[in-house]
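So this first bit is one chain, no partners, the form predicted on its own, shown in structure tokens.
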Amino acid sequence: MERVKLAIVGAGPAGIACGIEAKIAQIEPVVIFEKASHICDTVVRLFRPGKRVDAVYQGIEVAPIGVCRFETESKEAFLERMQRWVEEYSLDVRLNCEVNYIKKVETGYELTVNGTPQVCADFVIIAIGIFGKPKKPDYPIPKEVKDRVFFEPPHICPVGGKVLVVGGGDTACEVACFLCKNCEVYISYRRPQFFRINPINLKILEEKVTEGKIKLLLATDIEKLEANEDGRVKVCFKEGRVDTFDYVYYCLGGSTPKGFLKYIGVEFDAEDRPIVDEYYETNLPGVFLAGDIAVPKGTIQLAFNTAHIIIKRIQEKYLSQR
């Protein structure tokens, strides 16, 4: 079995950063496992192309403590950003790896990759993000319009088309506005008004409500969906709306992964989130988090710090007493 000294679950930026801040450390060897065929899989899966990534997210503002740090800048050049780094500091990122399980034995924690145990680790960051899986309605889609919903933001325009948008963040204001140049599109909030849209984001969608691209739907909660007659969605609100589409999209972020968390004996609080301590380690001695699932409301650039964080803990708490 493989021995190394930090293994990193996740080749997103917290995971990046984690394996960027120990190498400068001087921790080795670090590999880093990504289940997918790329690294900062969020990013390539949900931002469209010409994304915004914002240094500053929400109106969160986050200064930079550690050596990673970036300003606000498109989605391909941040994602250029992260590439270049893996190859200026020679991170072992080893891609279409899903670590499966977590394991504590008398030399460390050993790390199930593909279903195989293969490696054994001093220390674990887990840097997988909130976003593994999109969030999905509590009702139910009709099998006869499930190529018409959608949980993930489109990269192609549709040509033409009703399209009805479900959210209120910033996803949602930006599916909507990037769809808006080729189709009719509508905005259900469940809320009255908008409160977690970003004011650049909010400036473009009230310029594209008063050109009459989009129309918003406050305050409409969505009962269930069905298939119309002609194969389009129906959407039935509580409120007694009923009105269709051509396209549904649900922009409603992700989830906690913490069905893998609890699995390999990470404890939640009663808000059903992670237990970490101040410097992200979890009860398992020697595990950290990194990233989304560490901090709420998170940023890439407090992604970023965490890395710092995190490894500088290891030194101070572990390798300074061998």
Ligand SMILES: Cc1cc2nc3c(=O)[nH]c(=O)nc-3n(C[C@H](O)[C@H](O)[C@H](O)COP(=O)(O)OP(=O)(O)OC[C@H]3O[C@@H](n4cnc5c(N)ncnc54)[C@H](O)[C@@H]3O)c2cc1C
Contents of the next structure:
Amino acid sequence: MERVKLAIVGAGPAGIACGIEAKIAQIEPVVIFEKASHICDTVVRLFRPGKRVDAVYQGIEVAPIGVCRFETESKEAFLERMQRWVEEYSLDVRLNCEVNYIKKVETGYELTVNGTPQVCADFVIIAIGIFGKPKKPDYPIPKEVKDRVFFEPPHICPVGGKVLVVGGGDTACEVACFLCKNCEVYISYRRPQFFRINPINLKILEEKVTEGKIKLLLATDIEKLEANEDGRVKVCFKEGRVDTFDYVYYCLGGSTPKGFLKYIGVEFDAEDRPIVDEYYETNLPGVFLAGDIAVPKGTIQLAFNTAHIIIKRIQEKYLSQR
Ligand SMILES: Cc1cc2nc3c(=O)[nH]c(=O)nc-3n(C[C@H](O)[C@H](O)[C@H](O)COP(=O)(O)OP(=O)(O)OC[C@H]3O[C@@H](n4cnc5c(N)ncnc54)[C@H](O)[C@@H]3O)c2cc1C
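Show the same protein again, this time as the form predicted in complex with the ligand rather than the form predicted on its own.
Below is the entire complex, every chain and molecule, led by the chain shown above.
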């Protein structure tokens, strides 16, 4: 069994920032396990080519407190930056390595990777994000229209058709603006107006609405989806409106991977959020949550900041007396 001081699960912005902060704090050896074949899978998979990676996202503005920080830049520049950091700080990132289980043993925590117990660590940081599991609506999606309903933003714009985007955050707004190049786009959002949206996104959206390329269905809530006779998606709104679309894109965010966290023994509160203290330590001593799974609403800069707080805490609470 390989022995390390710190095992990090997930090589997204939070996991990589934890690796960097640990390197600077001279905590070693550190290993980062990533289940995908590349780092930053959420950015790679869900951000379309050329997407702006905003330093202030969903209206959440946080000052950087650690070494990791960035200015708004393209998806490609951001991924290059992350790869450069991995190399500059010589991080030991192991790709295609999914952590399936974490168990308390006498000498620390044993991590099962791709089905085999592989590493024993003094400390574990779980930085697996929330986008492995996109949030879905409560009502069922009829099987006849499953290939017309999507829960991830598109990378390619359909060549035409009538499209419904569901959601009111930055992602819904960006998806609508992207799709309206070729399609007739509607946005359905439950609130009467957009909330905490990035000002650049809002400006672009307003322009598209004025040009008639996007139509807003604000203060609308979907009751159910049905298959229309022509195979398209019939959308029934609670307000009584019924409309038919070629495609529906849900942009509702992600959800905490509760199954994994509960399975390894992390406790949850009454609102079903994992319980962490102010340093993001769970009820399992020495096991921390970083990034999106640690905070109510995540952003990349917030993920970087959680990494700084956790590593400082490990040093001060556990390592300073040694
Ligand atoms: C479409 C979209 C647009 C966004 N735009 C912005 C923006 O402009 N600006 C901004 O600040 N934020 C944006 N966000 C939010 C941002 O992506 C997240 O806040 C950020 O990625 C959180 O980083 P993280 O490291 O916590 O999680 P993630 O980035 O989700 O990384 C988690 C990593 O863990 C890996 N993993 C998961 N499970 C395991 C396992 N069991 N074993 C090993 N590895 C595992 C995953 O493969 C992944 O690489 C956007 C999100 C979406 C979906």
